[in-house]
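What follows is one chain in structure tokens, specifically the form predicted alone.
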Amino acid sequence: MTITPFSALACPLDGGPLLHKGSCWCCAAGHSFDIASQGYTNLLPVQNKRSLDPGDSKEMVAARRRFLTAGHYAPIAGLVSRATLADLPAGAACLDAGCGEGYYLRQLTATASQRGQDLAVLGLDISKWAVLAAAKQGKDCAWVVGSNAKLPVLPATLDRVLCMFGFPVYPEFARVLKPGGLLLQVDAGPDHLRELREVIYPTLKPAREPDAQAPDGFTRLDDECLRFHFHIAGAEPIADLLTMTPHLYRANAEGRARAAALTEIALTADVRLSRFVRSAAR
């Protein structure tokens, strides 16, 4: 069994293959991208950024790391790992598109190691703070700062793509997946963190029904829903949960104040895992 860094990277400027040379990745056109001392590579060109520091802030990444390390979402990680590794072909490669600080990939590689399954792994996020935190914790994965809108990955080189509570870009996912490869997408269900949302919002918006149609280039397989309950005690862990979600920025001042006054809360986790298989190339 071997967990290895994914290496079929593409130049974000011209799309050509990148070759690992010493402490950098280079393409035939002469573009070069340094590998940071922490072990990650920034493949997000300045012209592709919508802000100076896109993605999650350093504070959001730290909050998410503390929350996830506490194990509150371990059942979600277990579900994703089992689904990703089921019927995995030999020599498979997996991308976590929006990997954050790497929690789900670390759980995945640990499960693959226990099962004796080979896997080449890539974690990508638009936040340099997230990728930096991930690289510090996992050395057997490739870690890249990049965007789902233009993945720095060669076409048809991946067997699995994960999109965890993220921003799916289906044309790009279809481009980098091999025919028959799987996209595994996790989204919040209607009751996810309902108890917290009831505290911070005056009213809750009606839940949106999931789209039953498969994206272009994919065939939809079965969905799997997971619900469980967990408890958080302490103002700081509750603040971490709020900081790592969009709710902190959507709530008004009164809602944030009500959340800040909490010292414990019982919560529902409600998520949906959707599976899409990459259609055969035409």
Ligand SMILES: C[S@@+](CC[C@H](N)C(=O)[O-])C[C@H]1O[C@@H](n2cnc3c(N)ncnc32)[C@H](O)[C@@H]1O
Second form
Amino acid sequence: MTITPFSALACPLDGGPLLHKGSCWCCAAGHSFDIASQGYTNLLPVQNKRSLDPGDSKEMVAARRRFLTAGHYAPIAGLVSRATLADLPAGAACLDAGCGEGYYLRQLTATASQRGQDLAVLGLDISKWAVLAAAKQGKDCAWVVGSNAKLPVLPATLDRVLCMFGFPVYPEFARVLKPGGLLLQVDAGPDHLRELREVIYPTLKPAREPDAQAPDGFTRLDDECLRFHFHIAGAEPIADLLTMTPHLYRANAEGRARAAALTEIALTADVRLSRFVRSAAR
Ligand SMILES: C[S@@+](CC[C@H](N)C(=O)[O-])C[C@H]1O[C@@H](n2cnc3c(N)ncnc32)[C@H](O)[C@@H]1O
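Same protein, different state: after the form predicted alone, show the form predicted in complex with the named molecule.
Let us now look at the entire complex, which starts with that chain.
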């Protein structure tokens, strides 16, 4: 078995190491967190939540799962898997911070298995619906409900952190990565889903320039841009794409109605993968 669940977890209440005991994770101070029957653990204490049901809703998660399973973003998964597994040290560990329903980790672990590469894997998301869906589909990884703002992970225990279309919290990523470890961040480029945005918005805002500076504690290695075209047929798959993006909430009623009237659309995917290396501790 080359893929194993990551186990260097930290108590979300006091930061101490968590030990796996029977059907829970416990720390030395006696804080205990049950492992759900589906295999995930909720490490987001109620006092760290800003809302009752944070992160993506059940409907958004289901829409993203259907869209990604159809394979439209397979080139993005291929790019990220290759970048993550390149020059991987033996016994490496990887976190997907904001993993959604786990599509990219499933693609990554399948590629690592094919290549016979060992990898300990953790998927984390603030949405319990996302983590539940991920845990149901992938038994080899550790899955936790948690926040990037306070990762329930021991310091300097990870070789790779992925942040895909997510919410990076760089001081936390720097804390959990080993010196020399990599942060791989994927963000939408200026033309990403442009054709859909042209349907739903009267005018498109100019794209924001990416930050040229590396975050504190990191050195920028390089950026790689990926563009490709894909086609979606059917009102329901188009509605899924809209539901999984922020455009559903940003668009006004007329824009949403124009998108709902579509029966097919040709789209551009345009993403940027930025690689940052964790600097050695001073
Ligand atoms: C745009 S989705 C991307 C999901 C996944 N990375 C993908 O590309 O399929 C953003 C994800 O970040 C999660 N999220 C939002 N705030 C978060 C936080 N503070 N910590 C961890 N995850 C968060 C959401 O629940 C959602 O699943």
